[in-house]
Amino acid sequence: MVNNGIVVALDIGSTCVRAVICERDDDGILKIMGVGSRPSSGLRKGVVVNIEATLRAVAAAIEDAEMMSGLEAHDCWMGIGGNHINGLNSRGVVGVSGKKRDSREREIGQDDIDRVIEAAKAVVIPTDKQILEVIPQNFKVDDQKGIRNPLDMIGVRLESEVHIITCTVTGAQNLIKCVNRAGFRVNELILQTLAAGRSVLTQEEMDLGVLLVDLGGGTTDALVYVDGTPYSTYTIPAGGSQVTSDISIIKSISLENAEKIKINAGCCWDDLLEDDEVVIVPGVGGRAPMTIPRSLILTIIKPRMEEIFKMIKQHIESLNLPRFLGGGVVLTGGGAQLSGVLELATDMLRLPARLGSPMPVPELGGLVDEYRNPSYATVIGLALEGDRRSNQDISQNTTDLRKREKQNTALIDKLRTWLKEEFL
């Protein structure tokens, strides 16, 4: 993969498509040069239901980012999420086959690490599923547990624990098809919550244990970190769109007006309301506008949000976590901007909660206040993670090239030695 210093990230959500174009400057800083955002109507609960509508939104969002940046996009790092994502933990065991130190001990090499991860990946998954991510959690060398990186350690037996994330084959293929038909190539699919965590979580929170909740339009995705690595991936088939639909049905207003009410006047925590606050809703078909008390809107929104957090709590309780989530809860996505959602999450999950906005980091520039909100957490994280993986690929290719050069040099030296012995 050629790294020309340009990184394009694409977040295709159920209600919005966002694109970001970044470029590495002379100081090695990845700078946000252009951002594009367009409404999305081609996905439902993270799955493509209308290819034409999705590819139009993708093309328009990337075109907006190109116009702002003055750069041309050819490929992108794309996020994937939704109801078809599943996660499981697995364990693998191999014997160390590295360089011998004595008759019993061997030195663990990269080949041993690769083999034990492959062994952990050997799980039975349905034929309609594919492995999206395999994330090492920790390693065990003989009887020593909790090792992050066993490279060059001495041992006989190597074990690994990994978190495996799967998605449906058709779900991934349809997303890639939409992007390809829009005229772009997908470098790699990256789990959206994993990308969001890359931009909003601190290392301290991940080490302590933290729950990341992405309140999207069609679904709510949760990712649990324990001891610095992902431990559980979970998706709830409900999100902001259901809240909008509830308001629309109960008050007999259009979805467009219901969405405006949710964004501008929605609330899910009683203490934040004033008694006399009202919302004016335009009339339908030439009828006079009507007024709705914000307290009435709260009685519509709050039960749905309570339902979402209740399902998250039930999932957390079912995990039998090895330690308390000392890092609390971090909320991202458009739904995280709903008034009172932090208070409700803290109350229902019994954990301290904060908003997950992209954080300024040394390797990222151009992060203006407009993008420092939970809605941009995933797409900014995709850019950071895409850049990291791109550099990792280049580093690996360089290492492989040097390894082949050494092997070739050793082979030539052996050939020269043999020729000298035979003919001189």
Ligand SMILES: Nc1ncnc2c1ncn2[C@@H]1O[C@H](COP(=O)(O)OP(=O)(O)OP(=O)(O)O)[C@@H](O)[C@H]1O
Contents of the next structure:
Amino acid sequence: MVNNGIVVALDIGSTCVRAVICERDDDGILKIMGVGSRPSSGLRKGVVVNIEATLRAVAAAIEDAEMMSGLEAHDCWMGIGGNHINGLNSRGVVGVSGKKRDSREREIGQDDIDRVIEAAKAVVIPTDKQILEVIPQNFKVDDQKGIRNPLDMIGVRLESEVHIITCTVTGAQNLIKCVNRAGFRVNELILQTLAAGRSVLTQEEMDLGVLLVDLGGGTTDALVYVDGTPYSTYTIPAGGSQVTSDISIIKSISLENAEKIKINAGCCWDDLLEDDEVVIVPGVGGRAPMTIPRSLILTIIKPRMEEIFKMIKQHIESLNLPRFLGGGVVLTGGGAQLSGVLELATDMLRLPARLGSPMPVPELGGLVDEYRNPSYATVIGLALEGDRRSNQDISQNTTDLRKREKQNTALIDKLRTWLKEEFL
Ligand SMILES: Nc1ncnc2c1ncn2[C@@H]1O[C@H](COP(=O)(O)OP(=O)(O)OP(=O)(O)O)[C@@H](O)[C@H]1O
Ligand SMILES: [Mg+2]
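Could you give the coordinates for the form predicted in complex with this ligand, as opposed to the form predicted on its own above?
Now the complete complex, all chains and molecules, led by this one.
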């Protein structure tokens, strides 16, 4: 997949569709050139329920990014997440083929690594599911454990541990269909939390073990890293939209007003409230405006957020992790901006919490303040990860070509020798 220096990322969320167009400059820096963002109404909990509405939002968001960048989008790296995603850990074992050398020492080649990852993929996946990602966690060569990259090591038996992420076939197909019908190709689907992790987590956090929580509109998605690689994927079918809807129902106000209240005056940690703080809410159907104490809004929001963190805590406890998550918890997604959410997460999960916004890194340009916001974590991470994968594909293609060239040269040499021996 040659990207011609242009990388397009698309994050179709339950509340918002975001597109980013990046271009690689002469210094090799991937620069954000255009961004588009449109409200999304065609998804429920990460699953497409209205193709027409989704494709319109996709087309409009990409068009906005095209206008801003002056570049044209053709294909994109698209995020996938939500309730239909599952993660599992698996192992594979192979004998080292030792193709690389004729001696008795068996040197592990790329073919052996590919085979052992393939072997770990041999798990029973329901027919309505497909494999989205297979992420190698570590390798074992004979009795030596915890190897990150076994290439060129000597050994007889090669073992791999991988994290497999699956999604429903229809969930993936419907997302791709929306993008195709909007006039764009999809290079690859990438797990949204994996992308968000790429833009907000440091390598040190991943190595120490970290919990990434994407507080979205329709769902809350969690990804646990242990020893530098993904270990567990988990989704809770509740997010910021439920909080808004709770306020709307309990206070009998429109969803639009409830959303405004949540964003401007919402809070889920008591100590952050001052005494006697109130919010004025416009009345519905010509009724007089209401004055609501902020403490009352807190009593609506906090239980829902507590419920979300309680489910995450139960999931983490059920994992029996090999060690403590030294990197703490990183909250990202639009909902991470809710006042008091870091304090609540720290208290409930017993882990230090921080806000996860896209971080400035040397390989990324154009990350102005507006995009250093947790709502942009996934789409910017998709651009970074998409760029990495397309470069990997290019270098893989070059390696394959070189391999084939080498094989052809060897064959011609053999033929030449044979002709010489037979006829000269
Ligand atoms: N300042 C804020 N305070 C509280 N909540 C906020 C704030 N800004 C955005 N949100 C909430 O964040 C949610 C949207 O987050 P985000 O854009 O990450 O979701 P999404 O990607 O569209 O959804 P999903 O990932 O679930 O498919 C909404 O519920 C919105 O109300
Ligand atoms: Mg999202």
